[in-house]
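One chain is shown next in structure tokens, namely the form predicted on its own.
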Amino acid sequence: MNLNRLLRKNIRRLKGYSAEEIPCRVKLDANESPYGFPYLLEGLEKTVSTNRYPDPEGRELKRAAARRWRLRPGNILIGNGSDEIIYYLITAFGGPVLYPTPTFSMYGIISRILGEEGIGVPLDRSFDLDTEGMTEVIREARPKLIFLSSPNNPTGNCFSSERIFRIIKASRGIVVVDEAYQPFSSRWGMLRLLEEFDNLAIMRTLSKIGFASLRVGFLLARKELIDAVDRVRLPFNVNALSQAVAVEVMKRYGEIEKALRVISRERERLYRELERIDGVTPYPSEANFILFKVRGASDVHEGLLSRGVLVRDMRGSVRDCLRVTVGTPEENRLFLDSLREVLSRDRRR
């Protein structure tokens, strides 16, 4: 049987998202928090019934999230991670789908999976939005969805608020601001503007703040938009254990914020240390990772891995660049020591 012949045409040449697990001593490639909160699991066996389906609407979690973000439960849709929410948005509204590049690859991948056109517009030299290029595409292609990740992955910077506003005002489609990394940013997000713009939606997630294993994401928008996306949501899409832990996260967010402050301080220290290393150019970051340029990035990546330190090779998105997640102080020290060793070895050759 020729499976390739049976595949849909848009899937035959599609390369899916790669999340390969590579053995290492220090894992700094996936933008995960180095800090977990296992004590939040205590006592949940008394509240989670393994023989019953989870609450299909996630009502308690919506109420907790609504209190946290000062919204109504009807303004919130819960997803099995942000990926599922992106999938639902494109399923519900279709394309074309517009996004800057480089950015989170799933905007383009899910567009292609669903047979919709994905249009990427390169960022400018300062990694900010090219509003002229994007508004031109808006006029010509009339995208139904625009995804803006701010802070952006992999560049780490926040886009200019003024440029985001210009794109929201120029678009007749829905502008989704993905704020996965907003908890690490010194800037306010777009949450307070939901009432001002009826075509604005915001995504948030628990994955970056210490709960990647839960796979809990949120879509925040006007109720009409939430109701429209809810039509394509799969039943029981978020499991009961994830819902229960996420409720505790919302109730005890102050404890999580302490770890976020530690990560942000370590990010600034890590950035300063990278600046001092000859041949390395780090880019300012408002996220929990730092993109840095280095000569011979491929060899440096392999050299780090040979020392047990895994970072992300971003050469496919940004020339000569690697991305390092901010770890614990000890993990960051091991990364910096290993990086200096690799570069020193290369200079001696």
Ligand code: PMP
Contents of the next structure:
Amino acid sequence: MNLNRLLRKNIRRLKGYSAEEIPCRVKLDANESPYGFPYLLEGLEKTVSTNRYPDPEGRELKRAAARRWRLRPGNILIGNGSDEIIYYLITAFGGPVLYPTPTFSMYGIISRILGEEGIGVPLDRSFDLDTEGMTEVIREARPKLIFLSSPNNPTGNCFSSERIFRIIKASRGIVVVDEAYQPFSSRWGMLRLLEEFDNLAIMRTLSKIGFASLRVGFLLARKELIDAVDRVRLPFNVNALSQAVAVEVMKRYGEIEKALRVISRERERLYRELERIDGVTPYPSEANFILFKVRGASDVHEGLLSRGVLVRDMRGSVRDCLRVTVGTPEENRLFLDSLREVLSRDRRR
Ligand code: PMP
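Output the structure of the form predicted together with the named molecule; the preceding block shows the form predicted on its own.
Next comes the full complex, this chain leading.
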């Protein structure tokens, strides 16, 4: 049987998101937090039942999240990770979908999965938004959705707020500011602007702050927008265990913030160390990873891996670049030592 002929046309040549498990000692490729919080799982057997479906609306989690972000529960939609929210947004509104490039690949991948047009406009030389280029596309293609990851993955920088405002004002579609990495940034997020712009939506996730295994993401927006997206949400999309842990995360956010501060401090140290290595150019970051340019990036990636250190090869989207997630001080030291070793080996040859 020729399965390919049965597949929808837009899926035939689609390569899905690649998240293969590569064995390594030091895992610095996926922007996870090196710090987990296993004690938050304690005692959950008293509240989570295995035989009943979870709360379909995630009411307790919405209340806890609303308190934390000073919103109303009606301003929140919970997803199985923000990936699912991206899926729901594009399912509900359709395309064209506009985003800068390079950026998080799922905006484009999900657009293609759903048969919608994804339009990428390259960032400028300092990795900020090309507002001219984007407003031109907005005028001509009238995108229904615009995704702005700020801080941006993989470049690490925040876009300038003034440029984000220009895009929001120019667009008659919805502008989704993906703040997955906002907890590591020194800049203000867009939360306080939700009341000002009715076409603004914000995404947050627990994945980067120590809870990637839970798969919990949030869409924050005015109620009408949340209700519209909620129409396409699958029943019981977030399981009971994840909901219960996420409630604890929201209530005890202070404990989690301590770990976030450690990571941001380590990022600055890692950046300075990378700057001092000959042949390496790191880009300033407001996230929990650093993009860096290095000669022979492919060999460097391999060389690091042969020493047990896994980083992300970004050559597909930024020339000669690798991306390293900030780990524990010990992991970062192992990464830096291995990088120096790999580069000095290359120099000797
Ligand atoms: N947005 C951005 C910018 C990301 O980098 C990622 C993860 N790499 C996600 C969203 C996905 O987050 P989640 O784990 O909540 O699906």
